[in-house]
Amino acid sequence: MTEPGRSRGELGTGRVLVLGGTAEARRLAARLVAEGVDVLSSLAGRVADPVLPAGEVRIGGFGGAAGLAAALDGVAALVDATHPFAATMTAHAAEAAAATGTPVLRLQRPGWTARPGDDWRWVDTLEQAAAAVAGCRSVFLTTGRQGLAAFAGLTAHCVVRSVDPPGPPLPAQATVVLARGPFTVEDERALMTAHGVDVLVTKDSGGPMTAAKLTAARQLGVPVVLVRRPPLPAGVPVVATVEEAAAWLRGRLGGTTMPPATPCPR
């Protein structure tokens, strides 16, 4: 329960709720736990064997924005560090934080930037991505298993990579590759060459864990269809690094999220 005399929007030392599932969320949780902060990480539960962060963890949904708002009782700050394409959870976080007066921060890694030699074609949705590759022979799909229905009508050979086995509907000619990143450029080149891939489809997830496929595509001269990120809710501050998130929390938890500066030796 919230302490007597303190509203939820009035900050002091208290619990931090991290909406996680990303490498950045795990690094933030590890830093907070190491510094003695009471942190609870929440995972959606969509991966059968997730990599768990340090500290206390809960797995499963909240029941929409109202359920998340109820879970914010006693929470001093909320950090939404979910995947860049977890648009529904991000919207619920902003709504719940606004309803309860809980300070909220969006921790989101930067998207990828094209380099010389890249052949990128941007689209806004998975359906547009499917239309863009309809005439291709061999498609490498790395968009995650949740949205594969958008590609079910493709007649091309589709290499579908996923952490967990995807459910139907799948493209008629689908080869499923179960793997978890990070991946090397050499492995990505070998996979794309073995399957004769002539186009790569991915989301602009950003980060180094799965960026090797973009390098491999550049080296092989394979075009890439990238799905743009969904827009973020208005009014929510956004940072790109764990260090920036820790600094933001430091200002709201009375300096408890950062170790004291080391004195200059005399």
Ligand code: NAP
Given for the second form:
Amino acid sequence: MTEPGRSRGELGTGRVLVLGGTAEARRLAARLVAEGVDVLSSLAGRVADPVLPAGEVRIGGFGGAAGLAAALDGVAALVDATHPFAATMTAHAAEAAAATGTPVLRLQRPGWTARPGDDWRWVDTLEQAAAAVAGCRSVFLTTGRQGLAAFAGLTAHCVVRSVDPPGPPLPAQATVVLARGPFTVEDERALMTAHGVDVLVTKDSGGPMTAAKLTAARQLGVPVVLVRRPPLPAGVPVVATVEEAAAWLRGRLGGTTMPPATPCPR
Ligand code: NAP
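The form predicted together with this ligand, contrasted with the form predicted alone above:
Below is the whole assembly, all chains and molecules, this chain first.
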């Protein structure tokens, strides 16, 4: 319950809730912990053996926007640092923050941009991506475990890469590669060459952790089908870097997030 006379999300209370599941969320949590900020990171619990952020962590859904709103009691600021394609959680964050008056920030890494030599085809959905590669021989699917059903009707050989084993339905001819990034360009080239990949499918996740496949595709002359990001909710400020998120929090927490103390140079 909120104390009488104190609104939820009152600046200066201190606790920051970070909705995570991304490298940026982990880096933000590490930075806040180092600065002495009271931070709670939240993970969905999708991955069996997640890389845990520094500091306090909770795992599992909140029970919709209303459940998240209840969890914001006593939270001074909410940072939605979920993956660019975690659209439901991002919508819930905006809704719960608005309902409780909690300051909210979206931390989202920039999407990828094509470079000379890239052959990229943009689509809006996984279903459109599946249609775009229907005539290919060997498809490298890097869109994650969830949403693989969209590709279940493909007759092509599909190299399916995910962190945890994917469940059915899978494409009829699937080779599952279990791996967690970051990946090197050399490894991506070797994988794509070994399987004779003639098209790569990816979401526009952005960031360096999984970008090597795009470089490998360019070097091998393999076209890439990219799924566009879902739109962001209106009215929520967006930053692209952990540093910008820390600066925003500094303004919300009354200057408690300062750069970590450095030793005296003498
Ligand atoms: P989603 O579809 O947007 O969210 C579905 C439900 O999962 C939410 O309504 C919420 O359940 C729960 N949830 C999602 N993120 C949560 C979090 N950080 N903490 C607590 N509950 C969370 O999300 P998703 O695309 O399945 O992604 C799930 C997680 O994996 C996110 O943390 C995301 O950052 C990470 N991730 C996603 C992708 C991707 O491609 N989508 C890639 C890499 C990592 P309730 O309604 O019960 O609260």
